[in-house]
Amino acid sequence: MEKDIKTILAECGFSFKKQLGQNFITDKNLLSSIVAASGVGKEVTVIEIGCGAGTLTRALSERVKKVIAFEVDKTLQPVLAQTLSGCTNAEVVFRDFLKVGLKEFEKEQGEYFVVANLPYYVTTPLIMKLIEESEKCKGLSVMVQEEVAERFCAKEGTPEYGAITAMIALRAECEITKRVPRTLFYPRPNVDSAVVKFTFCNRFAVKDKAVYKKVVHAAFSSRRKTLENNLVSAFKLTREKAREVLTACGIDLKARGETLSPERFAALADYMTTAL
């Protein structure tokens, strides 16, 4: 790929969508970091949400077996045509991944990894489909909004840690493995960025998952209140039994949500499960 990625945007008359939150890695050294630090192998299927320009696709390409990029911006064709000449291991599906049926694309494909510089208005809603409903999926190592990605990571008792920290342990086990200034990107975004690697995981079990969400989300529906005031408005209990039921779990009264690690929130919803 001899020309720059902006000569071939400009070339092929390619507009900027803000809507579609399109920021393109044009640094190649930053492109190769960020596969390697994903850690994806010679064998491996990579999916890709959102490829853009192509320039992730194409150093995705050089490592792995085989890409199936992901992208809702069909006049991106001619840019992409250019960006991926030569590449015969990947492949463009002009297709908004949140509308994919994971249950039947999984059925045509084999164990897979994520690896994307995601658009930010789709960031969490396309990690919660993974986490939540894939199978197949290994792993996902992908860029995200610094702010969102310290979020992901977050430890219980920081005001980073809200319920998608606790919904993510419950699958995997993440960590920022690079951080990116807003000025490697083209346009340049109005905040910095970070690359974040999903590890799935067996971290601990849960007798119901439906359980365990909701008493997530109730701990975290209103920050102010204690946990026992929000257990009791999300599950219609008593006060006396919402108390009985914390300290059955070893539980402090006056705890917030933000104290209790995905650990104490799976044996309280375990817990529950069966006592309610």
Ligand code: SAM
Contents of the next structure:
Amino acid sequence: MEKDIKTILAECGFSFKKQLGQNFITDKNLLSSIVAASGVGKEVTVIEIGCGAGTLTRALSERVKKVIAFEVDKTLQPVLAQTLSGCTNAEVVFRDFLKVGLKEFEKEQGEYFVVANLPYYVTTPLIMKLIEESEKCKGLSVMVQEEVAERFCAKEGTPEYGAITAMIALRAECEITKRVPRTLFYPRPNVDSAVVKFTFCNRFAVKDKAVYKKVVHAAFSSRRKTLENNLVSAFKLTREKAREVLTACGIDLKARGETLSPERFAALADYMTTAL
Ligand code: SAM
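Could I have the structure of this protein in the form predicted together with ligand SAM, to go alongside the form predicted alone above?
Next comes the full complex, this chain leading.
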């Protein structure tokens, strides 16, 4: 690509849509390091969610077998025609990824990794869609807002630990692989970012995922309340029953949800699945 990306965007008359989280990466070193940190190689198919002007798409296409890039904003078409010219293994699909039926998609594509600089306004729904619905996704390496990255990777007993941490833990282990200052995006956002790598590993099993989800959401529904109080409200339990459940699971009656590891939530959910 001979022309600078900012020149291409200007020549195409592209106007940034803040509501779509359009903060693009133009720095070549950053692009290479994101691709390297993802660990994807020649044999892999990569899904990119939100390809923007195609800078990351191009960097990925040089490294992997195939890139399928989803983008919701069709006005990027003329930009992408230039930035991805000659990238024969990259395909752009103009669709909202949240509306893609993963079952159908996976039937056609087989196994894949997700590498993306995610639109920040839908980070959590996008991650949860992959965590809950995907069967052939092997892992993700995604750029998100730094505070959100801290929540994804948090340990129990910390202020960052929450329902989203415990939900992700059901399916994946995650770590922050890179911190990226806001100055490296165009246009510059108001927040710093971080790349999080999710390794899908079925960390632990639960008898019923819906019960695990309900327990986790109940535990964090009111962080100041004890787990006992939150379970009483969410599951309409008598206080005696809630205490019986917690005691059977070896959980202190005064404990708050944020002190339980995902594995202990799983044990509690399994007990409740059979005992209630
Ligand atoms: N990958 C590019 C980069 O790193 O320069 C662009 C990243 S930008 C943070 C996010 C992109 O996602 C935007 O181009 C936006 O239009 C697109 N987008 C927003 N919501 C989307 C959705 N639901 N499905 C697919 N793309 C979406």
